[in-house]
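A single chain comes next, written as structure tokens; it is the form predicted on its own.
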Amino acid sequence: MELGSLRLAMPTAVLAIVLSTAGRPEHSGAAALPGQDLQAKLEYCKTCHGLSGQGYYGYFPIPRLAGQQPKYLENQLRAFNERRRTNPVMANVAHSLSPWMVAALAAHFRNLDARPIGGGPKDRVATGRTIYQEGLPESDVPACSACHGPEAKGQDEIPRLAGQLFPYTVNELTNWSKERGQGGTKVDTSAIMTPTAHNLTQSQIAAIAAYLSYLP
């Protein structure tokens, strides 16, 4: 939580979501989400992922968030409050909000487009581009486009993985089984990951991380 707190524009995707809200059943009679409630968590959120989602490059590495999949994010916020996926920040964070509120940041985050911020070993590139295309067959790891795409944007509630910070895509990969899939009989579909995490070596992992950091 290093960054500034400039005051964030709320697109306009994300006002007709708030807006919407109001007078459905499930609200009970409650007031739709109020504009500023909605800019309050922008700020609180930009703190640690960024101006513009880009993510945060330090000791602890923070995930960019520009362009997600609200799938993809609106998974994860629900996975860190059930304690499908295991990070005391975030489950804290992801505990106090509201469907609605959950939907609306979702949508925030997928009109955001930052510059992918870079920084893995650049020859390390070629060869995790042609992991990512081609997969590893002999060690039963599939091609990462064939789920993520060939441009690795995702798609529901597969995430993107373009742009993505070096450090975080280590980590994530490397402590995958340790991380995410916690939630016993809650159904998690990060849990189709954990074969493929287990059958790379951290070399093929930092790999992949690099080729990924400098996608757009």
Ligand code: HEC
The other form holds:
Amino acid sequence: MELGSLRLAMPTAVLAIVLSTAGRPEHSGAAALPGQDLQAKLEYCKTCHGLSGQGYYGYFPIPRLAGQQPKYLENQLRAFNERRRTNPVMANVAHSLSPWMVAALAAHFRNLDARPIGGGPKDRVATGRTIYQEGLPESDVPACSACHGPEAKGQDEIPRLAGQLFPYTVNELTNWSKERGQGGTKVDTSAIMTPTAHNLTQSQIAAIAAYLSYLP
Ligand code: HEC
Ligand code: HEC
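For comparison with the form predicted on its own, provide the form predicted in complex with heme C.
Everything in the complex follows now, all chains and molecules, and the chain you saw is the first one.
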């Protein structure tokens, strides 16, 4: 089979799964144990986010969750659910999760240690590293390492960026103000990143995303 058609086929199959499970209540049988529920939910997440949470390159990129900070992950699920972060797929997914389940999923993904998939242009990695560690004082871009950490592992509400998929990071930084912090009055944690994302050029974004995509 051609790789191209395989890549296109996967999201369609996966979308069918989402649509068929979207309306299902959290507890379908009174006898179901929380542990079994968690296992089923994890398998569901991993059909898209990869068996070890490493992310998935497809028609649209599905982000890595392995090693992600639990507080950040929980925050994002809440943001999807409240439509402050716009994504039709994840809005449906987040809608059906109980607080207990969210905490259990976050703890599970935090402990996964998948190897990065890489995928960014290698000739941009060195430039990306410099911007990440030092920022761009002439364009008011702070050093990313100041918040995300020298190894890009994140902390609490600040996400891990190490090993994130190249096209996903490019998408987020390019579309920040259109997809995050939506819905008017309530200011959320996404506001911290708005000026930084705005001040980066496409070429600088690609360089940083390339650097991060290889970082273990
Ligand atoms: C049908 C595919 C699909 C399924 C199933 C799915 N996700 Fe996602 N998820 C996505 C996509 C696509 C995105 C990227 C959304 C965007 O671009 O804003 C995403 C984004 C996320 C993010 C934000 C990551 C970040 O770095 O900001 C979290 C957290 C997340 N998903 C958690 C989960 C959890 C937990 C489950 C299982 C309960 C799950 N997802 C199931 C497709 C899926
Ligand atoms: C002042 C602290 C701070 C600085 C400096 C900072 N960030 Fe962030 N960043 C955050 C916070 C907080 C979030 C989570 C926002 C949210 O909750 O939506 C974030 C989120 C992100 C995300 C989204 C990750 C995901 O999985 O969707 C990317 C990408 C990102 N930052 C890249 C960068 C880059 C590149 C730089 C440097 C040019 C940088 N950040 C500098 C605080 C910071």
